[in-house]
Each structure stands twice: as structure tokens, then as C-alpha cells.
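Taking the form predicted on its own, here's one chain by itself in C-alpha cells.
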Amino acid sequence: MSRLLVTGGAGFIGANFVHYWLEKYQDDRVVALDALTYAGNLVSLANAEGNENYRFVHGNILDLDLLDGVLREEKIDTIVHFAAESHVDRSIHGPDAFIETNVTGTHTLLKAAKSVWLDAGSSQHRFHHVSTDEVYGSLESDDPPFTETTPYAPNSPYSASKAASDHLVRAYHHTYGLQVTTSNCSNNYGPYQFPEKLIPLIVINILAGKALPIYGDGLNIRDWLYVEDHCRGIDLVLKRGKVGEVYNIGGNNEWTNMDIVKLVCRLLDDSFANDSQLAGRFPDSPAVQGKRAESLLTFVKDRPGHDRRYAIDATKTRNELSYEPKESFETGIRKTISWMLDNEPWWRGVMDGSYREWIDRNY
């Protein structure tokens, strides 16, 4: 039996491995940890409330206090940390939180792993860091993947700080012997994602009626992992990963943004032909007043630094965990379609700031 800390476990992929993890290894004891800002939602988690082996924690990874306090009380033995600043415009715009988060954040979650851990003697024990792809920088068309010894160039503020955390990591480990894995996944997504990311912002906007941003001209190309293949992808490091290693986590799915756009845009239309109450629902949408949703597309100015070309070779991690994504990009993104028309009310919730005025109410 595992006793997990999920930090950021109210957050996109927290909230899918809280209940990846709940669902797959039903003995283990799951607390999750999140300070309900922005992207945080507690209704991520509703479906975990009433297991015995869930608990929530509101807090913050920058309370020594607190984190201390949880890993004695809950005898954890197992880090999974996902708490994070992950928007790169935000991070343009604003890249002190991505800094005191990121940074001051994973290493005041490292002292209190080392203090609880280390320094009571513990041998078993396992602190895993999530991190992105981008820390590796921007690669040119033929230019070949990132692997694990692909040097570190991150262009961003954002990728900036979680190389920062990478460091510090593996820092940990080589320094006092902290049982450390990092895994760099490409970008995501599927249930729960907030809606300023690219693929939940197409959907919504798309039923919305509302423009579909394209940056520059569209061309940027991304490898997209769908949410459950990760969580996956983790179980697997942290069940065979060797300690000290670094395991990339990738889809095999790169895809350039307008390419993502229109198979979106595609998708949906199918989806309002064959579905009739899809039009009584969403009234604004194009397929209503008789259009293509591609209609919609509109290029704006692209934004400061945008790296052109992530991929991931995740051949170490498939040669050495057996790890290989079950969704296709089409597959997957279908799933995630569904899932955002079966659950409305979430995002409008998110949307409408209903849930941030609950939150201020209640935390």
C-alpha cells in the first residue's frame, strides 16, 4: 500500500491522476493538495469525495509548515508533483508567480521531503516531478525530437522556471540522496483542462459563436499526449523508473495549431449533424445559422517567443517501461469533444467565475 501527495491535485492532469490512481490501485491512500487559484477546481475532484482513502488539503506549496505537517500525519511516502504556473502568455505577462511557484515553490516542497524523509532515515521513499517538454527549447522542422540528454534552451518565462525546477531536483537527489524521478511530458490534454488552453478554447468558442484565435500563421507545431495516456505514463516511472532518471512522455501525435483547429472545427460539425438537440443548446454556434464552425477562424498577432516545434522521442522511456499512448490524436480528441458536451455546467462554471465567487466564499 502507497500513501500518495498529489500536488496541483485539483488542477488539470492532478485532478485526472487523483482519479487515475483512486480508480487502478484502490488500497492506496491519495491526498490531494492545491491552493484553488485560477486553475484549480474543486469539482475536478467531486467524483473522489466519499473514498475513504481521498482526502483534500487547501494549501499552498510554499507553507513549510504545512507540507511538513501532511507528509508526518499522513506517513506519505510518495510525492507526485504536479502544482505549477503552466500558461506561457501568462508567464510573458506576468513571471513573478511562475517564479515564486515554480521555483521557490518545488524547492520548498524538496526541504520538506528532505526533512521528513531523509533526515528520519527513511529509505523507502519517491519524489516525482512533472515537467514539460518546453524546457528543451524550439526545434526547427527537421530537426530530430527531444530526448532526456537534449541540452536545456527553455524561451519562456514559464519553461524558464520549471527548468529551474528540474535543476533543483535532480539537485536533491545528487546532493543528499533524495529518491528522485522527473518525467517531461508534451502538451496535453482531455477532461478538466481549463479553458485558456488551446483545445478547450476552440470547443467552447466554437459552440459560443466567438472567434478562434490562430497565432501568427497557424504553423507551430506541437506533440499532443491526451491526459490519461500521462497519468499512465507516470505510473510507469514510478512503478520501474530508476531513481535519479529522467523519462520523457509523449504522444507520437504532432500536429501543427490550424491542423488542430480544423479537425476540431471538423468534428464538431459532424457532431451538431447528428445530433438535433445540439443546435437548442447552443444556439450561436455556426452549424446553427447554417455555417462551417472553420468559418470562425481568425489569425492574430503572434505572441513574443513562440517557439515554433516541440516532439518528444520517448524511446528510452518505451524501451524501458514498456510505455506506449493508447489514443491516436483523433481518438483522443474525440473523447475529449464528448466529454465537454457531456459536461457543460463545469465549464460554464469555470467560465462564468460561479466557481471562483464559491471558492472566494469558502476558502
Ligand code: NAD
Given for the second form:
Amino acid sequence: MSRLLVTGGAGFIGANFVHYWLEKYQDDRVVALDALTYAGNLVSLANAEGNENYRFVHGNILDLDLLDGVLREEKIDTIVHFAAESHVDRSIHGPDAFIETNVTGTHTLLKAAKSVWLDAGSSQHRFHHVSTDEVYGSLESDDPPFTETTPYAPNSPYSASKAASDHLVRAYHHTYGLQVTTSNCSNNYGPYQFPEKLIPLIVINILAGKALPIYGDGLNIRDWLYVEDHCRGIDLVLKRGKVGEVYNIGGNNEWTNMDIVKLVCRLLDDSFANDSQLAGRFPDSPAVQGKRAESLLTFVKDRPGHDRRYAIDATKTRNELSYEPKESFETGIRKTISWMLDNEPWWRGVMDGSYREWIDRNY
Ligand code: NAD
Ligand code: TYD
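What I would like now is the form predicted together with the named molecule, since the data block earlier showed the form predicted on its own; can you produce it?
And the full complex, kicking off with our chain again.
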């Protein structure tokens, strides 16, 4: 039986991971810790409420005393560290929070783990750090995908802060012997993703009949990973990964932004054609006006320093851990769109408040 601390548990991937773990390992203890920033939503964890093996702690990873207390009180043996500022556009407008949470916050968590585990002589522990393919920089169209040995070349304040945190995790292993693993994954999508990220933003804008903003020429490429495949990948790293190692987790699924937006447009046009109730629920959507969703496509100014392409070579994770993504993009996107249509109160709720104000101030 393991006792997990999941930082950032009320965020997109963290909440999916909490649900995944509680369902798969029913005897394990899962403590979700989250500062509930604009991106953290307790309602994403509502399905875990009532499970006696689950607890939520409202707290900040910058708070060393709190972390120390939770690790001791809950006898945590495994940390899965998701908590971060995660949106590249926000890091361009305000990098400070990224340095505080992603660099200083990760370092505070490492210090707490070192003091509680190493100073007590624990030999059975794991600190798993969740990072991103963005630390490797940007690829040209004919470059080979990133491997675990690709030199770091982060280009945004977000990716630079994640790169710094990766180095600190590595250093705590080499210097102090903390038992760490790190995974670097590609762009996730799926349920509970905050609607400032491309896929949920496009779905919601189509439903509201609003412009679909395409940065630059729309030909930037990302590798897309269904969030449950990512959770399974982390599970494999925790169960079978070697301490001190880094594992890339990808979706074998490279798409241009333009093609993704067109796919989402097509699937939502089909949804309106097949479900007459949608017209009543979303009267401003283009389907109700007899138009195609693609009519909302709008080119906007490019993101400064916009990385052209990310792609992951997950050969090591496949060979050593038998990791393989299960979801195809078409099935994953369909699941995501139906989840959003079935969970309108969730996305309406998270879009109230600070997110709206921030968009209004910056765009
Ligand atoms: P998210 O922004 O949806 O969630 C982050 C969570 O961390 C939120 O619940 C927020 O409240 C919490 N948080 C922020 N600052 C905190 C602090 N100081 N103390 C405690 N909690 C704090 O992010 P996500 O998309 O779920 O990403 C999770 C992790 O995965 C991040 O480390 C991110 O860098 C990494 N990652 C994400 C993606 C992706 O496509 N979403 C891709 C690669 C890597
Ligand atoms: P995003 O979801 O912000 O993830 P990341 O920047 O971490 O890859 O963006 C994915 C891609 O979509 C990225 O190339 C930027 C682009 N994009 C748009 O074209 N329009 C948008 O409104 C957003 C949010 C992103």
C-alpha cells in the first residue's frame, strides 16, 4: 500500500491523476495538495469526496512548514509533483509567478522531502516530478523528435522555469540521494482542462459563436497526449521506472494547430447535426445560424517566441516500461468534446472570475 501526495491535484492533469489512482489502487492513500490558483478547481475533485482514502489539503508548495507537516502526518512515501504555473501565454505577460511556483516551489518541496525522508533514513520513497517536452526547445519540421538526452534549450519563461525545476530534481538525487524520477510529456488534452488551452478554448468559442484565434500561420506542430494515457505513463514510471532516470511520455500524434482546430470544428458540426437539443442549449453557435464552425477561424498576432514544433521519441519509455498510448486522437477528441457537452456547469464555473478578468486585461 502506497501513500501519495499529489501536488497540483486540483489542476487539469492532477485531478485526472487523483481519479485514476483512487480507482486503480483502492487501498492506497491519496492526499491532494493545491493552492487553488485560477487554474485549480475543487469541483474537479468532487468525485473523490467521500472516499475515505482521499484527503484534500489547501496549501502552497512554497510553505515549507505545511509540506513538512503533511508529509509526516500522512506518512507519505510517494510525491507526484504536478503543481505549477502552466500556461505559456501567462508566462510571457507575468513570469514572476512561474519562477516562484515552478522553481522556488519545487525547491521547497525537495527540501521538505529531503528533511522528512532522508534525514530519517527512509530507504523507501519516491519523488516523481512531472515536466514538459518544452524544456527541449523547438524543432524544425525535419528534425528528429526529442529524446531524454536532447540538450535543454527552453525558449519561454514557462519552459525555462520547468527546466530549472528539472535540474533541481536531478541535483537532489545526485547530491543527496533523494529517490527521484522525472517524466517529460507532450501537450495533454481531455476532461477538466482549463479553457485557456487550445482545445477546450476552441470548443467553448464554437459553442458561443466566438472567433477561433489561430496564432501566426497556424502551422505550429504539437504532439497531443490524452490525459489518461499520461496518467498511465506516470503509473508505469512509479512502478517500474529506475530511480534517477528521465522518461519521455508522448502520444505519437503530431498535428498542426490549424488541423486540430478544423477537426474540432468538423466534430462539433456533426454533434449539432446529430443532436437537435444542442441548438437550444447553444443558440449562438454557427450551426444554429446555418454556418459551419470553420467560419469562425481567425488569424491573430503570433505569440512572441512561439516554438515551431514539439515531438517526442518515447522509445525508452516503451522499451523499458512497456508504455504505449491507447487513445487515438480521433477517439480522444470525441471523448473530450462529449465530456465538455455533458459538463457545461464545470467550464462555465471555472471561467467566472479571475480568468475572465485576465483575458479582458490582456487581450
Ligand atoms: P494546471 O495549470 O491545470 O494545474 C496546475 C495546478 O497547480 C492548479 O490546480 C494550481 O492551483 C496548482 N498550483 C499552482 N501554483 C501552486 C502552488 N504554488 N502551490 C500549490 N499548488 C499550486 O496544469 P496542468 O496542465 O494540470 O499541468 C500539471 C503539470 O504538468 C505541470 O507541472 C505542467 O508543467 C506539466 N505539463 C502539462 C502539460 C499540459 O499539456 N497540460 C504538458 C506537459 C507538462
Ligand atoms: P497551448 O494549449 O497554449 O499549449 P502550448 O503553448 O504549451 O503548446 O497552445 C497549443 C498551441 O496552440 C500553441 O502552438 C499555441 C496555439 N494556440 C493558438 O493558436 N490559439 C490559441 O488561442 C491558443 C490558446 C493556443
